[in-house]
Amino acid sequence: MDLSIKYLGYTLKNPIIVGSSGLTNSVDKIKKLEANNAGAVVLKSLFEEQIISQATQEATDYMYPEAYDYVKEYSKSFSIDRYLKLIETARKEVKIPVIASINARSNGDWVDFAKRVESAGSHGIELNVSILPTDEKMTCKDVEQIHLKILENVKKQISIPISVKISSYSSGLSNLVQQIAWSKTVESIVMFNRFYNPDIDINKMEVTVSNVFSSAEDLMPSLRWIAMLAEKYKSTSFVASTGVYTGEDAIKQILVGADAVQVVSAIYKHGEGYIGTILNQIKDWMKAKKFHSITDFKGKMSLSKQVNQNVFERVQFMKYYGNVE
C-alpha cells in the first residue's frame, strides 16, 4: 500500500500530521512521533499575545524606563530564541517535515519573526489566524482583510511554504477561501482551528475551561466544507483538523478531497502508538476496496461526484426527522 502524499512541496510517508499541541513542544516528543510513523509534525504554536504578555509582565518589575525596555526586549528574545532552537534541533534529529506554527490575531511586529523561523530550518509555517468576531464594529470584510494582509506580509518575508489554519467563524467562508486561494500566498488551508471554549462551574460560580479535547462529532464541519471547496481550488491543499480519531475518519476526509489530516486528541488519549492503529485501519480499508494508493480514492466523494449535491449543502433536518415522534 502506498500511503505517501504530497504536502507543502514535500513527500510525506502518510497523511497523518500531528497538529500543533503539547505533543510537539520538544525534540524528544517529536522523535517518538516519528518513530511511530507520523507523516509530519506542526510545532506547538508561538502565540503573538503570549510573547507580548510575558515580556510586559516581566518588565513591570523594573522601575526605570531603560530597565523596563531592556527586560521587555530580552524576554521577547528569550521566548523566540527558545522556539528557534526547537526548530534547529528537530531538523537535525528527525527526518519528517517539521512545520513551525504561529498563532496570530493581528498583522503586527510578529510578521518579522517568520524570517527567523525560515533561517532556523523550518520546512514551512502554519499560520493559525484566530479571530473571534466579537467586535460589533468589525465587519466580515474587515476579518477577511486581516487574513489576507497577514498572509501577504508573511509571504514577502519568506520563501518556505505557508499553510493557514482558519476558523469556521466567517459569514462568507467560501468567499474567504476563494480569496486566500486566489491570492497565491499559501500552499495549504487547514480547516478548522479549535478555539478555547469557556464553561461554567455552577457550584463555585466560576468560569472554567470546557473539554480541551475534540470529539468525534467535530469531524463534520470540516468534512462538509472540504467536500464543497477542495475541488474548486486544486492548486491549494486542504487539510482536515479536529475530530479525527480513527482511520475511518481520515478516510472520510480524504474521500471528500483532503490531502491530509491533523490528529491531536486521539494521540493524547491513546499514546503515540495509536498512529499505527490509524494507519493500519486505512490500509485494511484500502485492501478491501482494492485501492493501492491515497490518490486512488482522494476526492471520490466530493460535492461534484454526488448525483444529489444537496447532501453537503443541506442545513435543515426536516427531511430526516419529520416523522420522529
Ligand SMILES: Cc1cc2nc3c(=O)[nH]c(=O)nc-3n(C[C@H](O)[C@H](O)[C@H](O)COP(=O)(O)O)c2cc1C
Second form
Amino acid sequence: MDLSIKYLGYTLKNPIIVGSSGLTNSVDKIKKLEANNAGAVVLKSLFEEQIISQATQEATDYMYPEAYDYVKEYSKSFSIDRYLKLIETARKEVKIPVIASINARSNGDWVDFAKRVESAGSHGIELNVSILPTDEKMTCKDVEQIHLKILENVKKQISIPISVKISSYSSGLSNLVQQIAWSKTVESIVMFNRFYNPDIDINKMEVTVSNVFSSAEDLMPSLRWIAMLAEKYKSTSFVASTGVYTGEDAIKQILVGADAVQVVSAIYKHGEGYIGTILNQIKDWMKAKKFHSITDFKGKMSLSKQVNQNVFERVQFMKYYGNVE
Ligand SMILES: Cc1cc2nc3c(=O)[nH]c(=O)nc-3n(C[C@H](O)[C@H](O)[C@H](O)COP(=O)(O)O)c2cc1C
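Given the form predicted on its own, corresponding form predicted in complex with the ligand:
Let's see the whole complex now, leading with the same chain.
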C-alpha cells in the first residue's frame, strides 16, 4: 500500500505533516517525529515583529506595546540565529522535509529574511498570514491585498516553495483563494490557521486563554472549503489544518481534495506515537475499500462529485440537513 504524496515538489512518505507549534522547535523533537513516521514538519513560527525588532532594534516604534512585550519575551528563547541554526541542523539530521514558518501580518521589511531561511537550507516556507480584521478602516480588499503583496514580495526573494496558511477571517475566501492560486506565488494553501481565542473567567472577572488545543469538531470548516475549492485550482496543493484527530479525519479531508493534513493538537494530547495510530487507521480503511494509493481516493467526494451541489454551500439548517426539529 502506497501512502506517499507529492507536496511542495517533494515526495512525502505519507500525508501527515506535523504543523507549526512547539512540537517542532528543536532538532531532537523533529528527529522523534521523523522516527514516528511524520511525512514532513513545519517549524515553530518566527514572527515578523521579532524579525523586525532583532534586525532594526527599533521595535518600540514599530509595534503596539503589548506586542512588543510579547515579542521581547518570545525572542529571548527563540532568536533569529537560533531559528536559522535549527533549520541548518534539522536539514542535516533528518530526511523528511523541514518547512520554516513565518507569522506575518504586513508586507514589511521582514520579507528579506526569507532569503536567510532559504540559505539555511529550508525545504520551503509556510507563511502564516494572521490578520484579525479589527480595524474598521480596513476593507475586505485591504486584507486581501496584504495577503497578495506579502506573497508577491516573498516570492521575489526566494526560489524554494512557498505555502500560505490562511485563516477563515481572510475575507471573501473563494475570491482570495482564486487570486492566490492565479498569482502563482505559492505552491500550497493551508486551511486554516487557528487563532488564539480569549475567554472570560466569570468568578475572577478576568480575561483568560480559552482552549489552546482544537477539538475534533473544528475539522468541519476546512472540510467544507477544501471540498469547494481544491478541485478548481489543481496546480495549487491544499492542506487541511485544524481538528485532524484521527485517520478518519485525514481520510475525509483527502476525499474532499486535500493533498495532505497538518496535525498538532492530537500529537500534543497523545504523543508522537499517535502518528502511527492515524496512519494505521488510514491503511485499514484503504485496505477495506481496496485503495492502493492516496491518489486512488483523493478528491472523490469533492463538490463536483456531489449529486446535490448544495451540500457544501448550504449554511442554514433545514430539517433535511440537520435532521433536528
Ligand atoms: C501550542 C501551539 C503552538 C502553536 N504555534 C504556532 C506557530 O508558531 N505558528 C503557526 O502557524 N501555528 C501555530 N499553532 C497552530 C497550529 O499550527 C495549528 O494550525 C492549529 O493548532 C490547528 O491544528 P490542530 O487542530 O491540529 O491543533 C500552534 C498551535 C498550538 C496548539
